[in-house]
Each structure stands twice: as C-alpha cells, then as structure tokens.
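Given next, in structure tokens, is a single chain: the form predicted on its own.
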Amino acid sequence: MSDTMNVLLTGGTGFLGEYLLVELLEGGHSVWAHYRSESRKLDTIRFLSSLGLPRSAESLKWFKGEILEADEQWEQWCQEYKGIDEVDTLLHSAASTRLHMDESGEPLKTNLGSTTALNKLMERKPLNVHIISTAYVCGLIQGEVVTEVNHPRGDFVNVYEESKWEAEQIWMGKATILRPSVIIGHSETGRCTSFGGYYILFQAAHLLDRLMADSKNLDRLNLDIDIPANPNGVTNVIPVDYVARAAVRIMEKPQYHNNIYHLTHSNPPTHEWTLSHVCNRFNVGGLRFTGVGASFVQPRNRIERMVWRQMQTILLHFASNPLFDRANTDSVIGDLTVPPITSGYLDKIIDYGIEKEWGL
C-alpha cells in the first residue's frame, strides 16, 4: 500500500460517498468531507458511528461550501477550515443522478459545473485527482463489449450519462477515472439510501402485488403483459461496498493512477433472470419480454395502466445492454472478489427497500 492520503472528498454524504468514507477511514487515510445539508451530515455521522468510525478525531473533518464555486471559494475555505490546504488527493464523488433535465439545469449543472470549477481549482492547488463517473458513458450499446477507453460521443439513453461523458472529457489524462455500473445495496446488509434505477422494477412489482390484493377478479399469475426489451440483455448492477473498496484500492496504488477503470460486475444478471425472480417473489405471472422494438399493447384495465406507467421508466434501464471489459481493473485489483448477484441477495435488497418504503 502507498503512504496514507489526505483526501478532499466531494459527495461524502451521498450513498456511495458514505461507503467511500468507510473505506478511506478504515484504510488509515485522512479525509476532508464536503457536505451541503446538516441533516445529511448527521445521518452520515450516525452511520459511521455504527461502524465505530472514525477511530480518531483527526481522521475526519467536514467542510461546507458550494462545489460549483470551488475555485472561487478555496481561499475562504482555507481560512475557515484550518488544515484543508494540506490535502493532497481529490476524490470527486458528488453528482446529480437525475436522468432528465429539470428546470434548474440538473444534472448538467452539477455534473459538468462541478467538474469545471474543480478543474480550475487544480491549476492553483495541484492534487492527485480521482473521479467517480459511470460505465454507461459508452452510450446506447446492445450486447457489445465496451473497453476501458475514452469513448467518442454516443447516443445516450439519458442526460445523466451525457453529463458524465462531458465531465470525463475535461478530466481525461489528468485524473483516474472510476466507472461503476449501476450501484445497488450493500452486499451483506442490503442497505441503500437511493431507490431509483434498478429498484424501480422492484417497486412496481411490490405495488402490483398490493393492487392485485384488491382485484379479486384478475388472475395474478396470468396477467398477459408484454415488455418490449431483450430478455437476454443484462443489467450490470454492482454492490455499493464493492465499488467503494475497489475505488480506494486503486487510489492507494499511485503507479496505476490516471487510467480508466470499470468497477462493474463480471457476471451480471439477465433481464429474464431478474424478472423471473421478482415475479416469484411477489407471486405474479404473465409478464414477459418480447424483444427490443416490439409493440407495447395499450393497457386494458387499471392494473395494466399502472404497469404501463411504470414501464415508461423501467424501459430506460432495459434499453442499453453493454458488456464491460475489466482488463485494467483486474490487472490492479483482480484479487478483490466481486460479490455475486444471487436470489438471496436480491431478496435482501428488496426487503430493505420495503422496510424503508422505497425512500418515500
């Protein structure tokens, strides 16, 4: 392992950010963690405390500010937060995960704006830079192998992917680019604080189960609903604890910095496997994949209308089916086991989502 790092972490109160904090602190590194919300900071402190972290008062310090103005606020931060100027590493995890542009300009505002501001700051305060991107900067891909390279602009499924691609172009050659796939709950506890994306299918099935309880005249095992997506496509999901551990392990090896790494699953579940498990879990049937581009039958009743509305969002997550090469990642941390996506694990993250009422 390299010498300990003194890390400036953005997004420290986010879902992934909390686990990055765990790995950094357990690795003996010092962290200046950025936050914007006092309540989220307190939630993160409680979470760390439940794990016995931090182990020393000096290993974790907090600072509050606007990352979009990092280059302008740096001097003020140095005056207000004594010792922050001693950081030697930037881990940029803060991001907006909105899939569509909103009236305020998100996710471009945060994902591209923060990159621009931090890149300007690096001209005054050089740091070893590591950024959390997404493996889906490759754009819309059907079943092809995607390598760990700088991709040309593609046809993106959503604005989030596009904003991450644009941010990568600014950092390319000047930062270690860490590309996780779809991040989901902890491999052992199922813990999660964000229930979008992959979780939407689980939420829809849970809602469908409850609606069916009030619809005695419908046969819940023969719903006869077609889903226009490829059953053999895969959703590359990865537990949050693996992503955090892999990212920090790579950061700890300076000789491998300034490269691109896919923090992805080597054996992701197919859409068919996931749907089959979800249907069995909630005792519903008659949902089937009919292939990309197949027609979507208009809803015939209240249940189908609900499914149809949910599918408008779910289909976005079935649309892109790349296979991710991990040559760079495996050459550096190939000994780090990727937690398998099993039926037991899927039940664990579903149970956690239900317990937390899907974050509503």
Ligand SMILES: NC(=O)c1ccc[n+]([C@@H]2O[C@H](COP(=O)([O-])OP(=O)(O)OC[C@H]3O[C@@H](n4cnc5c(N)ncnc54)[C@H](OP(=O)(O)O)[C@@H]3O)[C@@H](O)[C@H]2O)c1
Second form
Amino acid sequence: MSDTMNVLLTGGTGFLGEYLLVELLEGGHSVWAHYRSESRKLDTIRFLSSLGLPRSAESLKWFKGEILEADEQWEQWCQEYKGIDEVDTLLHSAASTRLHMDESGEPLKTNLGSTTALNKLMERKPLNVHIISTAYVCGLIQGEVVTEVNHPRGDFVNVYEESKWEAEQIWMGKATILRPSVIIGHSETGRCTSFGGYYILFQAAHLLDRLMADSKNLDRLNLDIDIPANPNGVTNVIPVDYVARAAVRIMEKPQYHNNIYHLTHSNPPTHEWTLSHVCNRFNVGGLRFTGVGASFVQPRNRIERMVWRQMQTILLHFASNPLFDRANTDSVIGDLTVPPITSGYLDKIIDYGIEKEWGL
Ligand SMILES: NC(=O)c1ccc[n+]([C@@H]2O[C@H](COP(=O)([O-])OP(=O)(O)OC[C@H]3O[C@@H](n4cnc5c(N)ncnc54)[C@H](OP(=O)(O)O)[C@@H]3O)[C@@H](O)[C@H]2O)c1
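If the one shown is the form predicted on its own, what is the structure of the form predicted in complex with the named molecule?
Starting with the chain above, the whole complex follows.
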C-alpha cells in the first residue's frame, strides 16, 4: 500500500469525478472535494453512501469556491476551510464537456481558465498534480496508432478537444496527464450520469424505435439507410470504473508521476459490431456503412430526416478512430484488467440510459 494522499479534487460531482471519489476513499486517501451546486453535492453524497462511503467523516470534506479564481481565492479558502492547506495532491477533473463554443465562451472558459488559475496557485502552493485530459487531444486521426506523447497541434474535431490540448500544453512536464477515451457506464451496474458520445447512437436508435411504432406501414427491417463511415473503424470506449481505478492506481505510484497515460481500451468495438448490436436490440435493419466520404441519399420521409439529423453528430464521432498505444499505462498498471466490451455490457448501459431517459 502506498502512502496515503491528501487530495484536492475538482469535478468530484461529475460523472467520472464521483468514481474518482470512490477509488480515493476506498484507497484510504483523504479528499477535499470542490463543488458548485448544493444539489449536485447532495446527489454525490447519496451515491457515495449507497456504497458505504466515506468510512469516516474526516476522509471527505467539501469546499465551495470559484476554481477559475483559485489562485486569488486560496487564502480565503484556507481561512474558511480549516485543514485545506494540508493537501499534497491536486486531481483536476473539472471541465466543461461542451463540444462547441457557446455564448459564454465555454468550453474554453472553464478548460483554459481553470488550468491558468490552478497553475498560478501551484507556484505558491506546490502540489503533486494529476490532470484528467482526453485521448482525443491527438485530433482527427483515422486508423493510425497514437502514442503517449505530447502531440503537435492537430486537426481538431471540436473546440472541446482543442481546449484540452491547450490545457495539456500548460501542464506538460508539471503534471501526470491521464487521457481517457470515451467514458461510458459502470462495467457492472451500467450507471452513467453523462450521456454524450457513444450514447448518441443508442438514443437515436431508441427514438427511431418509438417513431416507427407510430408508422405501421414502414418496413423497419429494411430501412435502406447509408452511413458514410468505415465499418471497421473503432470507437474507443472505456468503462468509468476502469478509468477511475487506473487513475488512482497511477497516482499512488510517485515514481511514475509527470508522465502521459492512455486510459483507453485495448480491444475496442468496431462500428459494425456496435451498429449490429443496436439493430438487433431495437429490431431495425437496412442500415449499412458505405465508407468514409460516400454520398448521402436525400432523405425521403420523416424517419430518414430524423436519422439524418442524428447522423451529423454520430458521423463526427465515427470519423476519428485512432488506435491508442498503452505502453506507459501497461508498464505501470498492466495487471489491472480492462473490462471487455460485450453484448451483455452494451445492453446494460442501454437499459440504464433508457431508465434515466438519457439524462434529459
Ligand atoms: N465523459 C467522457 O467521455 C470523457 C472522456 C475523456 C475525458 N473526459 C474528461 O473527464 C473529466 C470529467 O468529465 P465528465 O465526463 O465526468 O464530465 P461531467 O460529468 O460534465 O463533470 C464535469 C465536472 O466538472 C465540474 N465543472 C464544470 N465546469 C466547472 C467550473 N467552471 N468550475 C468548477 N467546476 C466545473 C462540474 O461541476 P457540476 O457538477 O457543478 O456541474 C462537474 O463536477 C473532464 O476533464 C473531461 O474532459 C471525459
């Protein structure tokens, strides 16, 4: 067992953040968790207590403040929250996961703003820093192997990826860079609180299923819809519990800090496999991959128009399919099994999404 850490955690009320809390608390570490909203904090407290956590009141403490002004607010936090100045580690998971820029300047505002503020704070209060980045800081790549290095500025699919790349540039050499791929539900329970990315395909199929229930004259097994993407491309999805466990295991080994780690799947599902599972699950057919760049047939009815709309998002998701090398990760935590992506697991995460109405 490693020495215990006293961790300042940002984003602890988020999808991944809750599981980072679980792993830290189960590992015997102490946590000061930052939060913004009382209701999100309460949800997280309820989730943790369903697992019997924290085991002692001393091990988890909450603090509220503006992390975009962390360097300016630090002294005030130290007065208000007794003991917070004893933290020795920063785990920065908070981020805006908006893919495209909104009128308030997100995701750049949070993703770069928090990086700048926390960096300044580290000059005054040095900590072991670990940041949650994303494997997609490599930019748009088709089928090539991506290694655990600092990538040159790529051709980004969205502003979110760019903001995470920019943040990495600021932290590089001063922090452990943990790069998960597309995070999906818990490998055993299917639990998820953030239904983007991979889930969009499931949501689209679920919506299609309900729309077709009202269109009795449609042949749902012969929809005749082309998808201009590569069937053998892969979507690198990774269960949230693995990401959290892997992150904390790496944090527990100081000799491996300040390096880059892909928290990605070594055997990710192909687009073809995922689509065929979704078609079976929702009893639809006639959707086929026609290769990258193939032309669309104009939509002929409202079902096809709906598929078209969803497809814009899904195609972006299908377009970038790098193969992630995990040499660094495997050399440190190669003994930690990556849960396989099976049909049973996919059904579990789809069931959970339907039960939670895809978080809408
Ligand atoms: N989900 C994925 O597929 C994926 C893949 C790769 C990497 N990542 C990275 O993993 C990390 C966690 O993502 P997630 O999926 O767990 O996202 P999430 O569920 O949206 O959680 C984001 C967390 O960040 C907090 N946050 C957002 N803006 C903030 C601000 N301005 N100040 C303070 N806190 C702020 C949120 O607080 P509230 O709870 O108050 O909203 C929440 O706790 C992020 O760094 C993300 O970039 C995610």
